[in-house]
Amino acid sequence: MRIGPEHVAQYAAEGCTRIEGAFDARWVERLLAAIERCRAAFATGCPPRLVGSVGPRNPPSIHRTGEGGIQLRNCMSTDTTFLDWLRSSPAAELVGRITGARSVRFWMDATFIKEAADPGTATPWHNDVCTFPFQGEQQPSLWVALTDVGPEDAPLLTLAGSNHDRWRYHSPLSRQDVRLPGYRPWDELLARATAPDADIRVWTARAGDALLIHPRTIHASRAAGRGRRRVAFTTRWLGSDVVWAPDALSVHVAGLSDHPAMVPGAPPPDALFPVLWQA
């Protein structure tokens, strides 16, 4: 894996950069196998067992998006392969060097499997920070392709430069009976992404490539083409400028939002979010 100044510059300017060959074929194979084990456990009607922990022990869950779309959340602590990847792979260093963070902590994971041409498997336009209970610029998502992603394989789409927005958008996933300063209507986000002159980037990838996505970057994905299959393993991270700052529109995180160690305005505590990489 090579991280160069071009990755840092593109991430800062556009809100997304691709790191080719970030993870070798052995990591790709091991992660795919762990994902299938997690998926198989859910198929039995019982969530997979927790086998360890790095960061908050959020309960694993499975969600279906259209016919053929599956999202697995919080599987990191259910398989030793995931935990080994977190500790031993270059993931944390990649995040730190591109974002400029002095230290990096893991937050959560989500795996996206798209296996059909159903429009319901497409990911709608959004950005991540709108529902985050943290504040800070160093909260990226690391999106790892575990299958080749061509134009028909549900590639990720980003609105270049949207990482420079200085506000949040009022997500439809948040409470709608509350209005807070600093939030813009969700319709404005959708209008920006679908405007005729929108600077949309289409991110194809090879298995093992990674995209680092700024938390403010507006992004989406296409549905997979007929007979195609796309698997992406994503993780979210917290850098050294991040502090705990929930409000009435941020998501409630089970086991975290009410934890006495989470202090508004303070960085995440080491006991819950151990540092995985330092500059």
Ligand SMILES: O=C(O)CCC(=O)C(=O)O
Contents of the next structure:
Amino acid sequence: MRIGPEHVAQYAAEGCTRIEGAFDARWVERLLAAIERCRAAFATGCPPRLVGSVGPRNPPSIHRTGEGGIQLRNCMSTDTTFLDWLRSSPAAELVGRITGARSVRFWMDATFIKEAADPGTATPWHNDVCTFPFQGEQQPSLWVALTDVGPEDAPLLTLAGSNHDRWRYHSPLSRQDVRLPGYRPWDELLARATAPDADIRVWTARAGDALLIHPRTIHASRAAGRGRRRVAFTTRWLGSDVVWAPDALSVHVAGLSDHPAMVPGAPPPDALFPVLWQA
Ligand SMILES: O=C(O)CCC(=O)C(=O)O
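Okay, that one was the form predicted alone. Can I see the form predicted together with the named molecule too?
Shown next: the complete complex, the earlier chain at its head.
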């Protein structure tokens, strides 16, 4: 893997950069196998067993997206391969070097599997920070392609420069009865991303390539193509400028949101969010 000044500059300017060959074929193969084990466990009707812990997080879950799409969430602690990847792969260093964070901690993960040509497999326009209970610039998502992603294979799309927004958007996934200052309506995000002159980047990738996405970058994916399978494993990270700052629109995490060690305005404590890389 090579991280150069061009990655740092593109991430800062546009809110997304692609790191080619970030993970080698062995990591791709191991992660795909772990994802299949996790999915197979859900197919038995019971959630997968936890084999380790990354601290209090929501339990693993599986969600359908259209006819041919599956999303797995919070699977990190269900397989030693994921935990090994977290600690031994170049992931944490990559996040630190591109964001400029002095230290890097893991926050959460999701896996996006798209297997059929159904418009419902497209990921809707959104940004990731809208439900995060933290504040800080250094909360990126590291999206790893585990299959080749051509223009017809549900590539990720980003609205270049939206990382510079000074506000959040209200998410359709969070409470609709609450409006907070600093949040704008979801319709505005959608209107910007779908405007005829929107500066949209289409991120094709080879298996093992990674995209680093700024938490405010507005993004989506195209739907899966006919007869093609697209798998991406994405992880969220916390850098050294991040502090705990939940509000009424943040995701609630049982065992974390009310944990006495989580102090508003303070960094995430080492005991619950171990540092995985330091500059
Ligand atoms: O891979 C996808 O389809 C969507 C990924 C995404 O939106 C995310 O990780 O926030």
